[in-house]
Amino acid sequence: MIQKGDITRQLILEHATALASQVGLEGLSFGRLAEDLDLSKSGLFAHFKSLQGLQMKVLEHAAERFTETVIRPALKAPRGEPRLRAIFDRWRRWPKESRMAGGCFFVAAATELDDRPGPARDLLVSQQKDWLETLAGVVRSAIAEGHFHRRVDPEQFVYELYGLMLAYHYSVRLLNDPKADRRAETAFESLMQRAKA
């Protein structure tokens, strides 16, 4: 039976991740959280500890929306280049998927916390090297599967296809750029088409 805490929790949760993705997580604040929640500082604070705890818990909360919208369903894709193509389109499609105003959670914290120091960024780091790692698994499937030759280097493709997502992002957040889509499919073909054996 799920506990009425529980349910507090994740509400707090969901509305802390997605305030972070727009003030930060420097920006949370137990006082702005409870007067948008309408619940007392002590009883968030019973749920976090500190500030840094609740900035943790956003981290991983948002790791895990990540995976329950982008990771999971695309990993029921076939192996190899379904699989990779999945990939691509369910990530995309994150930053409106989420719900989160600020867009990407994960572009904003990587912005925010690049050089400070500590837990959260610690955190981040193992975060986006596990999810970094994930795809260079899928592109190890794509070769083994015959679908991309083996010259093909995993880290390299993935760490074009990270930029590439990079560089989306920022067109559509911060250009307005009605041909950030048609760029990203065109970059994404041509990434695809040079692997293929």
Contents of the next structure:
2 protein chains.
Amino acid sequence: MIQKGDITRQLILEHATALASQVGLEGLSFGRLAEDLDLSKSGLFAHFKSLQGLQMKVLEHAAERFTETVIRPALKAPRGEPRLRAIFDRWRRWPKESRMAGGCFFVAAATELDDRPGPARDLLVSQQKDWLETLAGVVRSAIAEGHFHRRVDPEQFVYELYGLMLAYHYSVRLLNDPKADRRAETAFESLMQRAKA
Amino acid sequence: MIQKGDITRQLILEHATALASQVGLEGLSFGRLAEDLDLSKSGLFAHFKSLQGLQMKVLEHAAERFTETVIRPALKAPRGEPRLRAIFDRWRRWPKESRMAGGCFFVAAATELDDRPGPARDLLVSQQKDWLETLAGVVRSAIAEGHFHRRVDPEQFVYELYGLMLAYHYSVRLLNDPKADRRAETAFESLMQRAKA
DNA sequence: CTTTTTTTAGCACGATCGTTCTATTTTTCC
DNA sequence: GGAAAAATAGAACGATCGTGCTAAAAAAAG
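Could you give the coordinates for the form predicted together with a further copy of the same chain, as opposed to the form predicted on its own above?
Next comes the full complex, and the chain you just saw is listed first.
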């Protein structure tokens, strides 16, 4: 049975995730959220039983959005190189697509939580490892399909791909570099070229 | 004339910078600093006239430390490729070298300030652009020395180098990946190889 | 030494934080 | 419809925040 509370919770999480992409997970506050959403602070609090509870739900919500915005659609592309290209395109556009005011939610969370032990950090780490493993799997497919030669190290490939995306985020958001898109594409093509059979 | 205040200020900044690498620039608070350093909150406050003032000084302090720990020593290496390698080595070790408990201070600051307009962000952007320009200059020297071929795009090179460092930071701090060092070295050598004349 | 300047401490302010408790309203079930 | 359950609001708590004001202590200057 779908309850009213579930809808409200979803609405809160939608806003909280976008807000967290700006101010960080620790920057979230019930007072601010309540004001933005025209709810009482205590009413909002009752939905998640603590700030940590809210932060965990926000992490889960963001991961779901990422899956349905980036991963799932890209899986429709043919295995191997085309799928990898689809992922790259959608990944790069995902902060805009998901209307994250503060850029990629996970980039913010990663630098914020990397030195704060606790369940939130643990959850993020496990999510990120899943994502890296998914990426490595796509690279392995590209090798199996004969698109990439067999000497390609999938983990190394993913490491460099991730670096490229981080540099892109940094260039766009902090430096406002208009050439950021071209830079990312060039780096991606270079990475692909080196892996080609 | 050197005053007592300057020494105290330096001591505060030393601690504040390390703390900010963990909790971020916005995570700094006079109360916390005062407790850590056994000073009164108001006495500490008097040294910087506002939280923004403290944050600006912390940014400046971190930049000075970076210059003397990474840039200056690396400039002793011969122009071109050797100097680039010296920078890479020192850059990678600098969070440990400078005893930043929370990893590279600037990585944290970059993701934190990228969507908060103000003087702190402006200062950080100008610092980062300086650093990128320095790096591009070293790459240009490598071309001039004949170490790199003339088709190398210095800005593109720096973009990929920066991405590699960001991925390294991410792998070490969030994922605790023991292979992070090897991954960074491999990516760096690949970047060098592609640029070689 | 004394005087002046600088540095530090103490205290209070309004604001906001996470959280708890209780009451009221709204939704759900029969 | 009414009864039970769920969702929301209101007020208050102790804590911490940045900041200002005032006084005492320490350092620098003569």
